[in-house]
Amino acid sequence: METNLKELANKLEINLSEEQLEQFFCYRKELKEWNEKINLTAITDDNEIVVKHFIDSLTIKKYVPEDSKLIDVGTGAGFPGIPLKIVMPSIDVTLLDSLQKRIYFLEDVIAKNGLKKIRCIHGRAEDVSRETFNREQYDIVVARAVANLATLAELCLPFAKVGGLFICMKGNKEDEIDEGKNAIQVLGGEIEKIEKIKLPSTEIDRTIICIRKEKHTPNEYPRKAGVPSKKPIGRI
């Protein structure tokens, strides 16, 4: 796994070190025991994880300024907010899930990789972000998650700060741009960059669609905890 992972990481422009290739070995070896007992991801081959968890959680790696202040909204099995973490010591991480279960395995990875300056929320984002302390709080928002943008912007541009960056991290989704548009703007924000990329190595398409926080988010918003995905704006 090391040199797979350490070649793969340089065609990114990231030089990892034999500390960083050891702390993503134990991250793997941790994901693979826990989802045994819990569902934490349908990809169980060690070379998948490095290319489909890692790796791609490392595309974004350029967008995320030294020192600053991320939180990754869903996290899930932690990515890209850990990987990030292993090649950016500097930055301050908030995981932010809403299952209990994946906490406790976020908890133990960031233990047993000695990870410092990173700390795990168990809640929902609709909640979360109303709290003083995490409403426009963070430089960097990111989110590797299914749910389409018109929902992700709702759930992740609160946490934003006005003028921080938040990363949506899709497959080939060109239709969702455009109807996310319209709930982009009403959130305060606007698209400052698309890009489409392969994964090093490989034909599996990204898309990474960046989005400025021009202005404060609206009270209002996010809606009460289901009704972002079940009425995006722009469809209600």
Ligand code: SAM
Contents of the next structure:
Amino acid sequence: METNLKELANKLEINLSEEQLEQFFCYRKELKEWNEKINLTAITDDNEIVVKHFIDSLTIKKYVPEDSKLIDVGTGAGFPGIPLKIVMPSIDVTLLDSLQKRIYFLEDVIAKNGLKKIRCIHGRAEDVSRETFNREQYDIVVARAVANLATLAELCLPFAKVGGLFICMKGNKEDEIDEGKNAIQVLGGEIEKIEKIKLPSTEIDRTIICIRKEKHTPNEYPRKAGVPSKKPIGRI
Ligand code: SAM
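Let's compare: the form predicted alone is above, so bring in the form predicted in complex with S-adenosylmethionine (SAM).
Below: every chain and molecule of the assembly, starting with the one above.
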């Protein structure tokens, strides 16, 4: 794995140290062990974990400034938040998920890898982003594979500071972008960049959508837990 991960990370201009490779190795081992007891991922092959979880998570590193404060909304088994933390020790990371058992797993990985300046919150984004110490407090908000873009904008943009960036990681979903544009605007955001990439050494398509927080999110958002996914903010 070490060579494979190191080489693939190099293609993203990331040079992994021996310690970082060990941390990824430990993370993968824990992921596979815990996955036998609780549902964390459908991806269990060693190389696939490297490519589809670790390398995929690292594709957004170039958008994350050193020393920034980042929240990963709907982090699940820690993607993309933990891989980013491993390669960028200076960032302050909050991992948020609504499933308690996933939080137990994340806390174990954090402890076993001795990661610092990283914490987990168990809760729903709709509730947590209403707390004053979380609302509009983050430089960077990231989310992968959590919801459609309109729903995700409502779950994520309230966490971003004005001037901050929401980085949304998607497969190949053109229609969602059009459908999400109005929601993004209503919530104070603006699409700054859409980058289409292939995961290094694969034919797997990914879309990275960077949304700048231009204005404060109006107080009525997010709506009550569950509403953003049942009734996403629609087109005008
Ligand atoms: N981001 C991870 C990844 O890419 O592997 C996990 C993706 S998983 C499909 C979606 C995760 O989002 C689940 O762990 C779920 O518990 C969490 N989730 C869904 N809705 C949420 C909400 N409103 N607030 C917090 N977490 C949520």
